[in-house]
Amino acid sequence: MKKKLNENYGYIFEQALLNEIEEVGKLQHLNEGETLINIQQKVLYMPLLLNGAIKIMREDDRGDELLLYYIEIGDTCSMTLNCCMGESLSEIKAIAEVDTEVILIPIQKMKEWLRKYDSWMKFVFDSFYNRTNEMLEAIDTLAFLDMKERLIKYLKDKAFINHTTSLNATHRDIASDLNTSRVVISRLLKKIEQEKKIKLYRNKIEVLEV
(Lines of atoms letter the chains of each structure in order from A and count residues from 1; the text may use other names and numbers.)
(Lines give C-alpha, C1' and ligand atoms only; values in the text may rest on other atoms or scores of the structure.)
Protein backbone atom coordinates (compact mmCIF):
# COMPACT_ATOMS: atom_id res chain seq x y z
CA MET A 1 0.00 0.00 0.00
CA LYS A 2 2.83 2.42 0.87
CA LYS A 3 4.41 2.11 -2.60
CA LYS A 4 1.11 2.79 -4.38
CA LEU A 5 0.34 5.68 -2.03
CA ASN A 6 3.63 7.33 -2.90
CA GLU A 7 3.16 6.70 -6.63
CA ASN A 8 -0.37 8.11 -6.76
CA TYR A 9 -0.37 10.78 -4.05
CA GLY A 10 3.28 11.45 -3.21
CA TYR A 11 3.40 14.39 -5.60
CA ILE A 12 0.47 15.96 -3.70
CA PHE A 13 0.88 15.04 -0.03
CA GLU A 14 3.82 15.58 2.30
CA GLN A 15 5.42 12.50 3.83
CA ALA A 16 3.85 13.05 7.26
CA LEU A 17 0.36 12.89 5.72
CA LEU A 18 1.25 9.81 3.65
CA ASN A 19 2.41 8.13 6.85
CA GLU A 20 -0.91 8.92 8.57
CA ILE A 21 -2.90 7.63 5.59
CA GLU A 22 -0.97 4.37 5.73
CA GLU A 23 -1.54 4.15 9.50
CA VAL A 24 -5.31 4.76 9.60
CA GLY A 25 -6.41 3.86 6.05
CA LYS A 26 -8.26 0.63 5.38
CA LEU A 27 -7.33 -1.12 2.12
CA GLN A 28 -10.32 -2.54 0.22
CA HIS A 29 -10.42 -4.56 -3.01
CA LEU A 30 -13.50 -4.26 -5.24
CA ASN A 31 -14.37 -6.57 -8.08
CA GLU A 32 -15.76 -5.11 -11.30
CA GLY A 33 -19.43 -4.22 -10.73
CA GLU A 34 -19.14 -4.30 -6.92
CA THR A 35 -20.79 -1.44 -5.01
CA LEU A 36 -18.59 0.67 -2.74
CA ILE A 37 -21.22 3.18 -1.58
CA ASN A 38 -24.99 2.88 -1.95
CA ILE A 39 -27.75 5.47 -1.89
CA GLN A 40 -28.99 6.34 1.60
CA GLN A 41 -25.97 4.64 3.14
CA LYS A 42 -24.26 6.42 6.02
CA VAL A 43 -20.82 7.50 4.80
CA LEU A 44 -18.15 6.59 7.36
CA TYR A 45 -15.13 6.59 5.07
CA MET A 46 -13.77 8.64 2.19
CA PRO A 47 -12.18 6.59 -0.64
CA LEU A 48 -8.79 7.28 -2.22
CA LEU A 49 -8.17 5.28 -5.39
CA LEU A 50 -4.97 3.24 -5.75
CA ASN A 51 -5.95 1.18 -8.82
CA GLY A 52 -8.90 0.94 -11.18
CA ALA A 53 -11.86 3.29 -11.65
CA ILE A 54 -15.25 3.92 -10.06
CA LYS A 55 -18.41 5.21 -11.71
CA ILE A 56 -20.71 7.52 -9.80
CA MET A 57 -24.44 6.99 -10.38
CA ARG A 58 -27.60 8.86 -9.41
CA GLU A 59 -30.99 7.19 -8.93
CA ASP A 60 -34.48 8.64 -9.38
CA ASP A 61 -37.64 7.82 -7.42
CA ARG A 62 -38.40 4.88 -9.72
CA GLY A 63 -34.98 3.33 -9.18
CA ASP A 64 -33.68 4.26 -12.66
CA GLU A 65 -29.97 5.09 -12.65
CA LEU A 66 -27.88 7.65 -14.53
CA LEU A 67 -24.10 7.83 -14.86
CA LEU A 68 -22.69 11.15 -13.59
CA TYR A 69 -18.92 10.77 -13.86
CA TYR A 70 -15.94 8.50 -13.20
CA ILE A 71 -13.22 8.79 -10.59
CA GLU A 72 -9.76 7.50 -11.39
CA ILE A 73 -6.39 6.88 -9.73
CA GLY A 74 -5.41 9.86 -7.59
CA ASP A 75 -9.02 11.08 -7.34
CA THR A 76 -11.76 11.03 -4.76
CA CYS A 77 -15.50 11.67 -5.00
CA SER A 78 -16.77 15.17 -4.19
CA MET A 79 -20.26 13.81 -3.43
CA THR A 80 -18.69 11.55 -0.80
CA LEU A 81 -16.69 14.49 0.53
CA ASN A 82 -19.90 16.47 0.84
CA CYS A 83 -21.60 13.67 2.77
CA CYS A 84 -18.56 13.35 5.02
CA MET A 85 -18.50 17.06 5.80
CA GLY A 86 -22.22 17.19 6.51
CA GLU A 87 -22.40 13.74 8.11
CA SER A 88 -25.40 13.00 5.89
CA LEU A 89 -26.54 9.92 3.98
CA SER A 90 -25.15 9.22 0.53
CA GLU A 91 -27.09 10.57 -2.44
CA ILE A 92 -25.04 8.60 -5.00
CA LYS A 93 -24.03 5.05 -5.78
CA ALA A 94 -20.34 4.29 -6.34
CA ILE A 95 -19.64 1.14 -8.40
CA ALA A 96 -16.31 -0.34 -9.47
CA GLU A 97 -15.98 0.08 -13.24
CA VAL A 98 -13.10 -2.41 -13.25
CA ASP A 99 -11.31 -4.36 -10.51
CA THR A 100 -10.33 -1.59 -8.12
CA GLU A 101 -8.32 -0.90 -4.96
CA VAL A 102 -9.18 1.94 -2.60
CA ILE A 103 -7.95 3.21 0.74
CA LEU A 104 -10.84 4.12 3.03
CA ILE A 105 -10.12 7.14 5.24
CA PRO A 106 -12.26 7.60 8.40
CA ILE A 107 -14.25 10.83 8.13
CA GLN A 108 -12.92 12.01 11.49
CA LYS A 109 -9.41 12.07 10.02
CA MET A 110 -10.61 13.88 6.93
CA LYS A 111 -11.77 16.83 9.06
CA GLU A 112 -8.66 16.74 11.24
CA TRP A 113 -6.35 16.82 8.21
CA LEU A 114 -8.14 19.87 6.79
CA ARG A 115 -6.78 21.82 9.75
CA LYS A 116 -3.45 20.03 9.92
CA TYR A 117 -2.21 19.75 6.33
CA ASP A 118 -2.33 22.42 3.62
CA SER A 119 -1.82 19.73 0.96
CA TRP A 120 -4.95 17.90 2.13
CA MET A 121 -7.02 21.09 2.04
CA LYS A 122 -5.82 21.78 -1.51
CA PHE A 123 -6.60 18.20 -2.55
CA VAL A 124 -10.15 18.43 -1.15
CA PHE A 125 -10.82 21.80 -2.82
CA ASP A 126 -9.33 20.63 -6.13
CA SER A 127 -11.51 17.50 -5.95
CA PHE A 128 -14.64 19.64 -5.44
CA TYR A 129 -13.62 21.82 -8.39
CA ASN A 130 -12.86 18.92 -10.75
CA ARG A 131 -16.00 16.97 -9.90
CA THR A 132 -18.15 20.12 -10.20
CA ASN A 133 -16.82 20.60 -13.73
CA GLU A 134 -17.65 16.98 -14.52
CA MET A 135 -21.14 17.46 -13.11
CA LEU A 136 -21.60 20.51 -15.36
CA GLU A 137 -20.39 18.47 -18.32
CA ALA A 138 -22.92 15.76 -17.45
CA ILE A 139 -25.69 18.37 -17.31
CA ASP A 140 -24.58 19.83 -20.66
CA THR A 141 -24.58 16.34 -22.16
CA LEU A 142 -28.15 15.74 -21.00
CA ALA A 143 -29.34 19.17 -22.08
CA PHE A 144 -27.61 19.66 -25.42
CA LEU A 145 -26.73 16.26 -26.92
CA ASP A 146 -29.17 13.82 -28.47
CA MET A 147 -29.05 10.18 -27.41
CA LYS A 148 -26.79 9.14 -30.27
CA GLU A 149 -24.23 11.81 -29.37
CA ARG A 150 -24.51 10.87 -25.68
CA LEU A 151 -23.89 7.23 -26.57
CA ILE A 152 -20.78 8.05 -28.63
CA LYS A 153 -19.41 10.19 -25.79
CA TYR A 154 -20.20 7.44 -23.29
CA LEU A 155 -18.29 4.83 -25.34
CA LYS A 156 -15.27 7.11 -25.77
CA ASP A 157 -15.23 7.97 -22.05
CA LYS A 158 -15.53 4.30 -21.12
CA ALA A 159 -12.67 3.38 -23.45
CA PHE A 160 -10.51 6.11 -21.90
CA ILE A 161 -11.30 5.06 -18.32
CA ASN A 162 -10.72 1.37 -19.06
CA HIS A 163 -7.54 2.08 -21.07
CA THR A 164 -8.79 -0.12 -23.90
CA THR A 165 -10.89 0.28 -27.03
CA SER A 166 -12.35 -3.21 -26.53
CA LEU A 167 -15.30 -2.81 -24.15
CA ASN A 168 -17.08 -5.69 -22.44
CA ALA A 169 -20.54 -4.16 -22.16
CA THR A 170 -24.03 -5.42 -22.87
CA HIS A 171 -26.68 -3.24 -24.47
CA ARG A 172 -28.68 -3.52 -21.26
CA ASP A 173 -25.76 -2.25 -19.16
CA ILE A 174 -25.29 0.75 -21.43
CA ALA A 175 -29.02 1.49 -21.38
CA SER A 176 -28.96 1.43 -17.58
CA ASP A 177 -26.02 3.86 -17.41
CA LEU A 178 -27.69 6.26 -19.85
CA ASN A 179 -31.19 5.83 -18.38
CA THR A 180 -32.85 4.71 -21.60
CA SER A 181 -34.15 1.45 -23.08
CA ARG A 182 -32.12 -1.46 -24.43
CA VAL A 183 -34.04 -1.26 -27.71
CA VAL A 184 -32.97 2.37 -28.23
CA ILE A 185 -29.33 1.53 -27.46
CA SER A 186 -29.31 -1.48 -29.78
CA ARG A 187 -30.73 0.58 -32.64
CA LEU A 188 -28.24 3.42 -32.13
CA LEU A 189 -25.27 1.07 -31.81
CA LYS A 190 -26.18 -0.48 -35.17
CA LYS A 191 -26.33 2.99 -36.69
CA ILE A 192 -22.98 4.00 -35.20
CA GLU A 193 -21.47 0.73 -36.47
CA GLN A 194 -22.71 1.55 -39.98
CA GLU A 195 -20.79 4.83 -39.68
CA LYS A 196 -17.67 2.73 -38.94
CA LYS A 197 -17.10 4.32 -35.54
CA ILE A 198 -17.48 1.03 -33.65
CA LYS A 199 -17.54 -2.70 -34.32
CA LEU A 200 -20.14 -4.83 -32.54
CA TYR A 201 -19.54 -8.32 -31.20
CA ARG A 202 -21.49 -10.46 -28.74
CA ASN A 203 -21.32 -8.61 -25.39
CA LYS A 204 -18.31 -6.64 -26.68
CA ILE A 205 -17.86 -3.35 -28.50
CA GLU A 206 -14.69 -2.25 -30.30
CA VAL A 207 -14.37 1.55 -30.36
CA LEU A 208 -12.72 2.53 -33.66
CA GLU A 209 -12.74 6.30 -33.15
CA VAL A 210 -11.43 7.50 -29.78
The other form holds:
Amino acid sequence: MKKKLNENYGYIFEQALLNEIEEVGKLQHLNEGETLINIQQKVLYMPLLLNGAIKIMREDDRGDELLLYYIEIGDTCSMTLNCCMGESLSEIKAIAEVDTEVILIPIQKMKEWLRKYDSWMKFVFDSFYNRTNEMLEAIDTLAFLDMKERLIKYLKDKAFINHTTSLNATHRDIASDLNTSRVVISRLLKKIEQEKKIKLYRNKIEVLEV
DNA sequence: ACATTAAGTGATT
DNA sequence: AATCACTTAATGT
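Target state, the form predicted together with the DNA; input state, the form predicted alone:
Time for the whole complex; same chain goes first.
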Protein backbone atom coordinates (compact mmCIF):
# COMPACT_ATOMS: atom_id res chain seq x y z
CA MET A 1 0.00 0.00 0.00
CA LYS A 2 2.82 2.37 0.84
CA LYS A 3 4.29 2.02 -2.62
CA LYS A 4 1.01 2.52 -4.42
CA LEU A 5 0.18 5.46 -2.22
CA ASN A 6 3.49 7.09 -3.01
CA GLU A 7 3.14 6.47 -6.73
CA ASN A 8 -0.22 8.17 -6.90
CA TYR A 9 -0.18 10.75 -4.15
CA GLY A 10 3.49 11.14 -3.30
CA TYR A 11 3.70 14.41 -5.16
CA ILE A 12 0.48 15.84 -3.80
CA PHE A 13 0.67 15.13 -0.10
CA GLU A 14 3.43 15.83 2.37
CA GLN A 15 5.13 12.93 4.08
CA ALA A 16 3.38 13.36 7.42
CA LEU A 17 0.01 13.14 5.73
CA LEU A 18 1.06 10.15 3.68
CA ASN A 19 2.04 8.44 6.89
CA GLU A 20 -1.33 9.17 8.44
CA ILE A 21 -3.16 7.90 5.40
CA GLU A 22 -1.17 4.74 5.57
CA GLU A 23 -2.05 4.38 9.22
CA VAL A 24 -5.80 4.86 9.08
CA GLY A 25 -6.57 3.97 5.47
CA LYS A 26 -7.80 0.58 4.41
CA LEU A 27 -6.75 -0.80 1.08
CA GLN A 28 -9.64 -2.34 -0.79
CA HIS A 29 -9.79 -4.15 -4.08
CA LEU A 30 -12.95 -3.95 -6.15
CA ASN A 31 -13.63 -6.36 -8.95
CA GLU A 32 -15.25 -5.07 -12.10
CA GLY A 33 -18.91 -4.44 -11.45
CA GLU A 34 -18.56 -4.49 -7.69
CA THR A 35 -20.39 -1.80 -5.76
CA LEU A 36 -18.37 0.58 -3.61
CA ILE A 37 -21.37 2.31 -2.18
CA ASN A 38 -25.08 2.22 -2.83
CA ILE A 39 -27.70 4.88 -2.70
CA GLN A 40 -29.05 5.62 0.79
CA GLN A 41 -26.13 3.85 2.37
CA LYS A 42 -24.21 5.51 5.18
CA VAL A 43 -21.06 7.25 4.07
CA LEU A 44 -18.38 6.08 6.45
CA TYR A 45 -15.32 6.31 4.25
CA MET A 46 -13.89 8.53 1.67
CA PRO A 47 -12.25 6.69 -1.21
CA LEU A 48 -8.88 7.62 -2.67
CA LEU A 49 -8.45 5.97 -6.03
CA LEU A 50 -5.19 4.18 -6.64
CA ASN A 51 -5.94 2.66 -10.00
CA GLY A 52 -8.88 1.62 -12.12
CA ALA A 53 -12.06 3.65 -12.48
CA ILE A 54 -15.41 4.01 -10.80
CA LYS A 55 -18.65 5.02 -12.37
CA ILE A 56 -20.98 7.25 -10.46
CA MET A 57 -24.68 6.64 -10.99
CA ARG A 58 -27.82 8.39 -9.96
CA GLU A 59 -30.87 6.30 -9.25
CA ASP A 60 -34.56 7.12 -9.06
CA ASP A 61 -37.05 5.62 -6.66
CA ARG A 62 -37.95 2.90 -9.13
CA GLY A 63 -34.36 1.78 -9.38
CA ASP A 64 -33.78 3.23 -12.84
CA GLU A 65 -30.19 4.30 -13.19
CA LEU A 66 -28.32 7.05 -14.95
CA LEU A 67 -24.60 7.39 -15.41
CA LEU A 68 -23.27 10.70 -14.16
CA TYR A 69 -19.51 10.53 -14.56
CA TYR A 70 -16.41 8.50 -13.94
CA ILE A 71 -13.80 8.85 -11.24
CA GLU A 72 -10.22 8.15 -12.16
CA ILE A 73 -6.75 7.79 -10.73
CA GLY A 74 -5.83 10.41 -8.18
CA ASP A 75 -9.45 11.38 -7.73
CA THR A 76 -11.89 11.14 -4.94
CA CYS A 77 -15.60 11.61 -4.88
CA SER A 78 -16.76 15.03 -3.85
CA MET A 79 -20.07 13.71 -2.70
CA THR A 80 -18.23 12.18 0.21
CA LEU A 81 -16.60 15.53 0.84
CA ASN A 82 -19.99 16.92 1.75
CA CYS A 83 -20.17 14.41 4.48
CA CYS A 84 -17.13 15.38 6.47
CA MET A 85 -19.24 17.02 9.14
CA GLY A 86 -21.07 13.92 10.13
CA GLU A 87 -22.75 10.80 9.00
CA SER A 88 -25.02 11.13 6.05
CA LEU A 89 -26.55 8.93 3.39
CA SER A 90 -25.16 8.51 -0.05
CA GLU A 91 -27.02 10.27 -2.84
CA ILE A 92 -25.28 8.21 -5.47
CA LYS A 93 -24.20 4.72 -6.34
CA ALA A 94 -20.58 3.94 -7.10
CA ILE A 95 -19.63 0.86 -9.12
CA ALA A 96 -16.20 -0.26 -10.26
CA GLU A 97 -16.02 0.11 -14.03
CA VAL A 98 -12.89 -2.02 -14.15
CA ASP A 99 -10.88 -3.80 -11.45
CA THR A 100 -10.01 -1.05 -9.05
CA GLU A 101 -8.03 -0.37 -5.90
CA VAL A 102 -9.00 2.30 -3.42
CA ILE A 103 -7.84 3.46 -0.04
CA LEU A 104 -10.75 4.01 2.30
CA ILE A 105 -10.34 6.81 4.78
CA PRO A 106 -12.70 7.20 7.72
CA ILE A 107 -14.59 10.43 7.19
CA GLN A 108 -13.77 11.72 10.67
CA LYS A 109 -10.21 12.19 9.50
CA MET A 110 -11.18 14.49 6.69
CA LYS A 111 -12.10 17.42 8.86
CA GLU A 112 -9.08 16.99 11.07
CA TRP A 113 -6.71 16.95 8.12
CA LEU A 114 -8.24 20.07 6.63
CA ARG A 115 -6.75 22.10 9.42
CA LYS A 116 -3.59 20.11 9.71
CA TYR A 117 -2.40 19.83 6.12
CA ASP A 118 -2.37 22.44 3.39
CA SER A 119 -1.94 19.79 0.76
CA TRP A 120 -5.10 18.08 1.95
CA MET A 121 -7.08 21.27 1.81
CA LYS A 122 -5.86 21.93 -1.68
CA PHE A 123 -6.70 18.40 -2.71
CA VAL A 124 -10.21 18.66 -1.32
CA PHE A 125 -10.85 21.98 -3.04
CA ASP A 126 -9.46 20.72 -6.33
CA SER A 127 -11.64 17.67 -6.11
CA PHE A 128 -14.66 19.78 -5.46
CA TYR A 129 -13.87 21.89 -8.45
CA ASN A 130 -13.34 18.90 -10.70
CA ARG A 131 -16.50 17.10 -9.62
CA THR A 132 -18.56 20.22 -10.05
CA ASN A 133 -17.31 20.58 -13.59
CA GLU A 134 -18.08 16.98 -14.36
CA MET A 135 -21.50 17.42 -12.90
CA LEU A 136 -22.11 20.42 -15.12
CA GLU A 137 -20.95 18.47 -18.11
CA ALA A 138 -23.37 15.71 -17.21
CA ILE A 139 -26.19 18.23 -17.02
CA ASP A 140 -25.25 19.76 -20.35
CA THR A 141 -25.20 16.35 -21.93
CA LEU A 142 -28.64 15.57 -20.63
CA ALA A 143 -30.14 18.92 -21.49
CA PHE A 144 -28.63 19.70 -24.85
CA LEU A 145 -27.75 16.47 -26.61
CA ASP A 146 -30.19 14.11 -28.26
CA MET A 147 -29.97 10.42 -27.55
CA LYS A 148 -27.69 9.69 -30.49
CA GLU A 149 -25.14 12.27 -29.41
CA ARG A 150 -25.36 11.08 -25.83
CA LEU A 151 -24.68 7.57 -27.00
CA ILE A 152 -21.65 8.61 -29.01
CA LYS A 153 -20.31 10.53 -26.04
CA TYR A 154 -20.96 7.52 -23.84
CA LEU A 155 -18.98 5.26 -26.14
CA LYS A 156 -16.10 7.69 -26.30
CA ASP A 157 -16.00 8.13 -22.54
CA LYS A 158 -16.16 4.42 -21.95
CA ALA A 159 -13.37 3.76 -24.43
CA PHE A 160 -11.27 6.42 -22.75
CA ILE A 161 -11.83 5.14 -19.23
CA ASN A 162 -11.20 1.54 -20.18
CA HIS A 163 -8.15 2.40 -22.28
CA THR A 164 -9.46 0.32 -25.13
CA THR A 165 -11.62 0.78 -28.20
CA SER A 166 -13.06 -2.67 -27.74
CA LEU A 167 -15.98 -2.31 -25.36
CA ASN A 168 -17.66 -5.21 -23.66
CA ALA A 169 -21.24 -4.24 -23.12
CA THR A 170 -24.65 -5.32 -24.23
CA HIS A 171 -27.17 -2.91 -25.68
CA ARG A 172 -29.17 -3.52 -22.55
CA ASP A 173 -26.34 -2.38 -20.29
CA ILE A 174 -25.89 0.79 -22.29
CA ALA A 175 -29.61 1.51 -22.30
CA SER A 176 -29.65 1.21 -18.54
CA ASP A 177 -26.65 3.54 -18.11
CA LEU A 178 -28.34 6.15 -20.28
CA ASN A 179 -31.74 5.44 -18.82
CA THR A 180 -33.45 4.62 -22.07
CA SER A 181 -34.77 1.47 -23.72
CA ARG A 182 -32.73 -1.22 -25.36
CA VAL A 183 -34.56 -0.92 -28.67
CA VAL A 184 -33.59 2.70 -28.98
CA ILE A 185 -29.94 1.92 -28.32
CA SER A 186 -29.92 -0.95 -30.82
CA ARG A 187 -31.32 1.30 -33.54
CA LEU A 188 -28.95 4.16 -32.84
CA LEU A 189 -25.96 1.87 -32.67
CA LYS A 190 -26.96 0.50 -36.05
CA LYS A 191 -27.00 3.99 -37.49
CA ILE A 192 -23.65 4.84 -35.96
CA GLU A 193 -22.24 1.63 -37.37
CA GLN A 194 -23.48 2.59 -40.82
CA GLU A 195 -21.58 5.82 -40.42
CA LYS A 196 -18.49 3.66 -39.97
CA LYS A 197 -17.84 5.02 -36.50
CA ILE A 198 -18.22 1.71 -34.71
CA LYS A 199 -18.45 -2.00 -35.42
CA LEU A 200 -21.03 -4.15 -33.68
CA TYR A 201 -20.67 -7.65 -32.31
CA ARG A 202 -22.50 -9.65 -29.73
CA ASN A 203 -21.66 -8.33 -26.27
CA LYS A 204 -19.03 -6.16 -27.83
CA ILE A 205 -18.59 -2.87 -29.64
CA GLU A 206 -15.51 -1.77 -31.51
CA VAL A 207 -15.04 1.99 -31.50
CA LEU A 208 -13.36 3.09 -34.71
CA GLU A 209 -13.51 6.87 -34.70
CA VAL A 210 -12.10 8.34 -31.51
C1' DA B 1 -31.72 -30.54 -29.39
C1' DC B 2 -33.57 -27.18 -26.43
C1' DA B 3 -33.68 -23.08 -23.53
C1' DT B 4 -31.95 -18.65 -22.72
C1' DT B 5 -30.31 -14.31 -23.80
C1' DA B 6 -28.76 -10.65 -27.21
C1' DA B 7 -29.90 -8.11 -31.00
C1' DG B 8 -32.82 -6.65 -35.22
C1' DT B 9 -37.28 -4.80 -37.15
C1' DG B 10 -41.97 -2.94 -38.30
C1' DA B 11 -45.72 -0.67 -36.57
C1' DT B 12 -47.81 2.44 -33.31
C1' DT B 13 -47.99 6.26 -30.01
C1' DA C 1 -37.80 8.57 -28.24
C1' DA C 2 -40.63 4.87 -26.09
C1' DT C 3 -43.25 0.64 -26.31
C1' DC C 4 -45.15 -3.59 -28.23
C1' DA C 5 -44.85 -7.60 -30.50
C1' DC C 6 -42.32 -10.56 -32.98
C1' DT C 7 -38.11 -12.50 -35.46
C1' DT C 8 -33.46 -13.94 -35.88
C1' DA C 9 -28.99 -15.02 -34.17
C1' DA C 10 -25.66 -16.54 -30.80
C1' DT C 11 -24.54 -19.13 -26.81
C1' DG C 12 -24.87 -22.26 -22.88
C1' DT C 13 -26.43 -26.97 -20.99
